[in-house]
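There is one chain below, alone, in structure tokens, taken in the form predicted alone.
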Amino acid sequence: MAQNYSHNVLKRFLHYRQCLIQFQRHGFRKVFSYSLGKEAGASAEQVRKDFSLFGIKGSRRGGYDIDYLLNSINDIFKQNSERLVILVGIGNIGQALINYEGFKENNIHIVAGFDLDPSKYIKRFAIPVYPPDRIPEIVRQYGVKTAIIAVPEISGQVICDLLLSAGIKAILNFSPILLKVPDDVIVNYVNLRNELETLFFYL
């Protein structure tokens, strides 16, 4: 079982990766912890501490090799292997996720979508769309462990329970509801309204 790391640590690694890609695009092959930290909004000490958690090593004089860092971070997030996801809810958010090119760039593939609306089954989407009762079948077929929920609040927990019974262990939830899940299931929440409310508060 993977060791548990705080959400903030993992988010920092994603920021590090973004910054490293930018350094690479500008022709850099090496980077120092203070340079990376400055771009990512962290201290040099924090960068070194984060890297040490995963056994990532550099040198005080030579810094870190950028290719080595990117490969190490990709290994952490299993980017070097195909990562499969299913999507429940083919509304506006669901369709935007289907068409998001960033997933493909990071080896994330939505293999199937599910919706209660029969008209969605015959429309031409980039992925096949099925009724929700086929979730267990598709999960078994592809060995999927991760799902995205993008359904209205009233359906959120029902869909979650169906996913759990099919063997899903990680959920990205766009539905505006706190899901009830067992301790061994991971849920990340994306609530656009709350994110905007936070911005208004700081304004």
Contents of the next structure:
Protein chains: 2
Amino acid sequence: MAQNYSHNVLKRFLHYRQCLIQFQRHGFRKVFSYSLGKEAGASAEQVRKDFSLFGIKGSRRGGYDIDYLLNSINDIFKQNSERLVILVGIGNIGQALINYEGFKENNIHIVAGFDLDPSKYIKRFAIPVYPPDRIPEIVRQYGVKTAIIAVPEISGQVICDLLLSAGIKAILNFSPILLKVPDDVIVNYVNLRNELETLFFYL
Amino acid sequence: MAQNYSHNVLKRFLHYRQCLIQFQRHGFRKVFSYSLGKEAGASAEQVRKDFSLFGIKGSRRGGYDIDYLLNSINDIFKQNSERLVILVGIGNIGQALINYEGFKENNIHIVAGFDLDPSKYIKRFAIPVYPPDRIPEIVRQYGVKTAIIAVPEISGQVICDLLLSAGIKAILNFSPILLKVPDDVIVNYVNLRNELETLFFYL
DNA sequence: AAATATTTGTTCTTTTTTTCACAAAAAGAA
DNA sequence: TTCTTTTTGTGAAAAAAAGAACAAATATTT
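Give me the form predicted in complex with a further copy of the same chain now, not the form predicted alone.
What follows is the entire complex, opening with the chain shown before.
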């Protein structure tokens, strides 16, 4: 971890953003902590605390200005600057991510993919695909700092080490293992199997 | 939410399971809270607390029996009984989930898919695909209680309502909205865009 | 068999997160 | 203008989660 704010707070902000865009589409220019919280699944107090934590101000009695909120949130997540990513593992999930609209909509650009399987190198995807040993070269070329790991369990740490040595500082990891990384590198974990499986506990 | 345990505890158990299987592959039959914690990214105390919370016992000085732990965890997540799921939305993510090995490995069975686009109905995927209005029929037929929503933002709540009326009690939601569901229905949220985007905060 | 070393199970502390409560600000009404 | 109402901003309280500490159990050694 690198900073002072919890992962949950950050995710709440992105949730707020989602709702704010909705509100904006409906023609609103101002929003109250209560309405935003209700839409985003948080309490009004939490909305205000979160904003206050980041120095985001509203007007007492007048609520928050939606444009200003959106700009503030975009700043937090550097949405104005180019947000480049590389993708390692062009399997099921990898291919889905290449075409995932959610990234394109939000100024996130996957500059290249990597896979061990040579059949993936032919121009068949929306991005160029190279063998993993070219990671350092491409990372340097584009100045990418962020990578997605979507490889099987066995190669997870190997790929991670390769990414680290290439200078990657942030990783979204779909492989089901705990990655060993130095303190200045941040990793987010997504385990689709586990997310589904927790549901069966309640049945 | 339906019960007493937090989502994080449940996810930790699935993480423990992952590591235990690894240990087992390496020929171990016993494990200490310290080793398991180290591998799973948790403290030894937390491992013991988690197990204790679910009445899972070890032997003082002898550690925990791996087989017993795995059985206990499988019980928690009903891995012995058939775990059936339906999938709504056969887009990028939906198609990736159909072929996702992580589900197959763990006795999770997607019985059917649903999509509005008729071009998806032809036998092209590993599962049959129907129009959404056949959800109630299929849910009844298989006795499914769990669904995955992988549709665009606009149709998220509509599909959710359809699932609820069909008797679905647990939902894994990939659409980026807060679903309105009654108290006895549990929803897990996966927002791939947000998981990636939080990384840019640290850069 | 006794002594020793090690690890669990659980209570007690600390930290983190969320909620509550209310003063201060600001919009609108009188 | 002054009064009233509404909503923010934040400090204090409560709840939840994580960590430390240590007694009780149990392997192992002497």
